[in-house]
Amino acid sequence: MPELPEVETVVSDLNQKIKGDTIVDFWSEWPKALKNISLSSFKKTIKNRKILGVRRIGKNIFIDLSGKKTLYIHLKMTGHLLIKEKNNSSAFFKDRVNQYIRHKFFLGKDKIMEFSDVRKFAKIVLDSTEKINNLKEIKALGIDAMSLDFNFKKFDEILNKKPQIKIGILIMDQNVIAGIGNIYRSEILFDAEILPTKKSVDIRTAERKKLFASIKKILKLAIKMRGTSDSDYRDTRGAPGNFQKVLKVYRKDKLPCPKCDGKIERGVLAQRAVFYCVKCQK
């Protein structure tokens, strides 16, 4: 599943690419994606609406609309939005034909949104934007890892309030911190030098620090690298990112580790992997 690096290189393309532009039609062989509306429906209300800009929170993306109103789309574990443009897009797609373009947003004559998606798994919402914002699903997510308002007082706040819980576990809990996922958890943590079952309560300031850091380092590195394709994901273009060329743990079960002569090993918290190395994570 695409993580908060990946949906922050999306949005930033589709902010260079397509705000401002209208949508003209809309076309779909899976409208079971289309939530809580009927193809014909959701046709209709979004012709002829400008683009006005697009936004994430954590893995979420948001197109706002014209008329106020908001598209809500989540990519799940394969979706992929893909920028087609008459003018300089033909050659680039020659090598990068997708069989799984399940919606197409068409805008204007020149210009198409795909969206392709594997298994099926994606969703797109459309509403009132004020009703978006205020979706229980998305009033429920925690403060975004890239946010602002997400500084080390408020990080020692939430390790405060979850002193029993692992803190493997904790950062990549949505409701809590939003966008961090399997791959940037481990990478955090080693990075942190932190043992990905260590408890809240026994984390010290020092530490919880060097933590902290290591959230907003190994997130800005991804988002500038364009994220992480380690199966799946592809930016608007359909190519891949780089972060995956200078992974340190995920996926790297018993190779040597890059800081020690220990070995990398892999847990399992909440039903995920996790990547570690016990000599220098404590």
Second form
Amino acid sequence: MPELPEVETVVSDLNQKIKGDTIVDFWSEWPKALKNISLSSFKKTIKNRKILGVRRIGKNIFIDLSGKKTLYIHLKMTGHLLIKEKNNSSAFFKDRVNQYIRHKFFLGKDKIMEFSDVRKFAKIVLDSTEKINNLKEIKALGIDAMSLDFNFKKFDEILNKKPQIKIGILIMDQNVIAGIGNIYRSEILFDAEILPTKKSVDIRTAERKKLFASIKKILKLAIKMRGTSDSDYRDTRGAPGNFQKVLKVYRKDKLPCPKCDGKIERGVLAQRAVFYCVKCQK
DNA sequence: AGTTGTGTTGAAGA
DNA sequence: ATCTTCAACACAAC
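Pass me the form predicted in complex with the DNA as well; I've looked at the form predicted on its own already.
Okay, now the whole complex, with that chain kicking things off.
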């Protein structure tokens, strides 16, 4: 479930831990994850590149390398990056979810970035920075939900553009707003007291303002808590996040609503589970 | 023990 | 164009 808060946690960890390092070798047991390049050319291309910095758009991670190359990583459902150093081990690395190491990036003499991914859905692309930035899936991305440019005016315009769409689908559409996934859409809509099935045209200005505020508020809090580890997500130390401790509706169906005397219900929207309280959300 | 559901996304089909 | 279904894969829960 790496969504924006989890990816933001990883990106800031990486900027602290591996910026300035040089990739000296690469190993993979699942080369199918390399989407545009063979394992041998990947190895050849990435060797001796220095890591200049790490950034993200929505859930997409970009590791900028020397020589105008960029390593583009999408963690998909179960991917996570672990930074292991010779004299700095974490007990969390022993956890079951950290055992599915599919790829290893060797950094200098005694540091390794290991890529654990149970379900093998994650993707890795290595190309020139320009080509990566111009990939169709990258260019198609909507505005990042935590970007300062994502303001209320823009959000209002987005809703006006798609009047008939259900809001629970809209806010999760990466090509409209990048970063919100299945967990946070339920949490955000519960916080904003809006039903996921409500059409954007039926959401008035006051409610739109509340919803916009909830997006920023929930994501900001989740970043502060280093994300949600409902199952497989871990940070670069292999440690879980903390937001699962404060989830209010996600996977809480049949449990009492935290705000009223009703019960949380589970529905399906665009083939994905969605959780809400019919009494609190209108 | 076999079936079902799972956080993501893109391609294929309608 | 826009929507729905399915596939990529492995595992836990039922």
